[in-house]
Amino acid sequence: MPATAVLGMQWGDEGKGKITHLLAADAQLVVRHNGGANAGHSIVHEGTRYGTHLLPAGAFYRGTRCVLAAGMVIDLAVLAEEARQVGEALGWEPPVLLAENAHLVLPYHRIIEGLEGSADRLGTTRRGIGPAYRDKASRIGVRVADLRSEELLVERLYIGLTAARSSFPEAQELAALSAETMASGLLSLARPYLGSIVDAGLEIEKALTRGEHVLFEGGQGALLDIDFGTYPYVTSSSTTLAGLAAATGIPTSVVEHRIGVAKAYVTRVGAGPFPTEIDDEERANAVRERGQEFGVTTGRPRRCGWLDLPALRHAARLNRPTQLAITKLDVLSGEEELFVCTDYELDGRRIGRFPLDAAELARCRPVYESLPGWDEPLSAVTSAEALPRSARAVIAAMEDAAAAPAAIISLGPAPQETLRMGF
């Protein structure tokens, strides 16, 4: 079987969970290959709702192996309780494997974060992902294989929070910790996965020379990419295809399904520009309520605005989807009228191309087109032809867009509310 990746077209929150949950279905592997606990995915499973960060989709089906690849942070916490959590509502313990050369969000990347000041600055998770990484671009990070080790686990951290104190050498939550103190932690939370440390790269690729289904999940969206986002408004890992070879060293070449999620509208979290955010603040929070658009992670309303071509045009290039997965059409119902960016005017000009400077960006203002809305509810619709036609015609434009078609349309978050056509 040939892989399949799942990428997040726009500032992530496009509902990639219910994309991965419905595909994994038919998967025997299931890789998440960037981020960390910053990441939330909503799924919704024989009609409970979960909220994961570190476990795969995967985990939802017997039989189904998960694997964290080495382009991710892992907090070893969160994924115990995300196991155990999930484990319990099963009725069986999710496999994971996890990549020997992953690293790891350790108690002073919180803090760290935390004396920064990035999560008021830039909209960060809190969770001490950024410095995670900058750890491991210093060379002085933690990475899961330090776990068979007592000694050198206690090596490493020593080393990790010398050079944390060092930069904050007031901070007395620094001064409390000892790396004695969280190597014992740490390994105590790593006991049940000691034996599933693993080459990830060689896993997958045998798992594809097996002829099995391989399916990648991203995090978060192309245009919070730490190189061709809206730097500094991004996460600090590679959110795109090209991300995703660097994160398991598996070739994009053999990704021959590359399913681009976008919704309808668009939505980010935390500061940064966002040029078609919706103005009028009684329309953003119905969309908003009707979208149920709060962080998985952290519960924080997101900024809602209408969909933005140019941007997901840029998404397109980056990620050359074979297929889009547009999910929340059902949100839009209701609304009067709809607006669709087609380009931008920046400084008097006309413009296609979405801005890799943030404050260039900034400066763009929305060309809309307008379409008239809907306002019959869209989840007992059961083929694209049954669509209103402005549905439709936003379906169209997106298709344009990204020069993909629309394999999947999400009607609603329960699995049953969707429309598959081709895959």
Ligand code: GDP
Given for the second form:
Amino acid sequence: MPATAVLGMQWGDEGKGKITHLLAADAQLVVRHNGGANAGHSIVHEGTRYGTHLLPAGAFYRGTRCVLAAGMVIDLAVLAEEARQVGEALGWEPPVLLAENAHLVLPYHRIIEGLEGSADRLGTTRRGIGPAYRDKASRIGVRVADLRSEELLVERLYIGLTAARSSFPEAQELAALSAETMASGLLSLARPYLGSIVDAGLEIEKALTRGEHVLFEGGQGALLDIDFGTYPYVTSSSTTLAGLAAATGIPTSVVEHRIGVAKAYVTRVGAGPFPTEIDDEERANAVRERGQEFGVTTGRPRRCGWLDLPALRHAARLNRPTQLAITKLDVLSGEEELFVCTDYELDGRRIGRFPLDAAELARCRPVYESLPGWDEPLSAVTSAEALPRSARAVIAAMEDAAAAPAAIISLGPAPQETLRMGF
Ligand code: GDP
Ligand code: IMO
Ligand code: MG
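Okay, that's the form predicted on its own, but what's the structure of the form predicted in complex with this ligand?
Starting with the chain above, the whole complex follows.
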């Protein structure tokens, strides 16, 4: 079986959780490869809604193995609690393998995120993500492999904690931490996983050689990518197909199916330029309410905007989707008129590209085409042909922008509210 990747094509929250859960029904291995507990993936499994942050969607199928790969920053406390909750609800403990070269989010990372003010400035999720990736790049991070030896773990934590304290010498919360206490806390959280620390790339390779279906579950979305997103209003990981390859050591050529997930409109959480943001508050509220656009991780209301084709073209260039999964078309039911941004105007000129410079993007004005809306609910529609004409026009515009056919059209949160066209 081939490898399949599910990748976000916008600013996150596209519905990757729903789509991965759908496809995981016939996968043997499901792999998360970027981000950490900043991700919030909402999944409806057998009628019950779950919010996952670290557990891959494969956790819901007995016998499917899950991997948290390098490229991730893992908060063991969140993982343990999530595995307990999901395990209790399902009646079995989902088997999770941890990559030995994945990094850990440590107690001081969350503290630093609070101290440096990035939560206020950028609207980060306060999950310690930025500081954990910074330590990784500075080579003072603590990796999953370090859990194998308490002595080594204390040594690594001491280095990280010393650096944290030197940045914030006045911080009482940092002064109160000790490497020894953190090590024993981490080891107790890690106990269930100590036998499951692996070379994740090798596990994936072996699964592929056995002919198993390997499914990659992306976190965040292309526009939040550390290099190709709207920096500095981005997350700290590589959220694209290239990030998947860097994290797992599995070349992109092996990932035969690349499912780009995109909503029929756009949302973003936190600060940063958002050219198609709906500025009419009443209208934005209506979309937010119908789409239940509130963060799984933080509960924050998401900013809502019209479909942005320049941004989708940019994401498609990065992820090269072979198919699209278009989500939340049903949320547009009831809008009198819909808008689709086809290009940006900058200083009075159409530019035909998505600027990487956030300051430039903030000056862009969307060029809109409008479509008549529709009233009827879509969740019971059983074929793409039966969708209203404007809904089909939205799909066609997205297919054209992404140069990929829509293989999945999602019309509600539940798996059965989905049209699948050959995938
Ligand atoms: P992710 O981070 O990409 O996994 O997306 P989230 O789970 O954070 O946010 C997507 C939200 O939309 C969740 O509440 C899903 O249950 C919900 N959802 C997914 N697909 C659809 C859809 O087609 N229609 C509607 N109405 N909701 C959807
Ligand atoms: P999923 O996987 C939406 C956003 C935050 C903030 C910025 C940086 O559910 O799609 P961070 O805590 O990562 O340093 O925050 O990135 N962000 C997300 N927005 N969905 C996500 O994940 C996100 N993960 C991070 O809101 O603007
Ligand atoms: Mg989410």
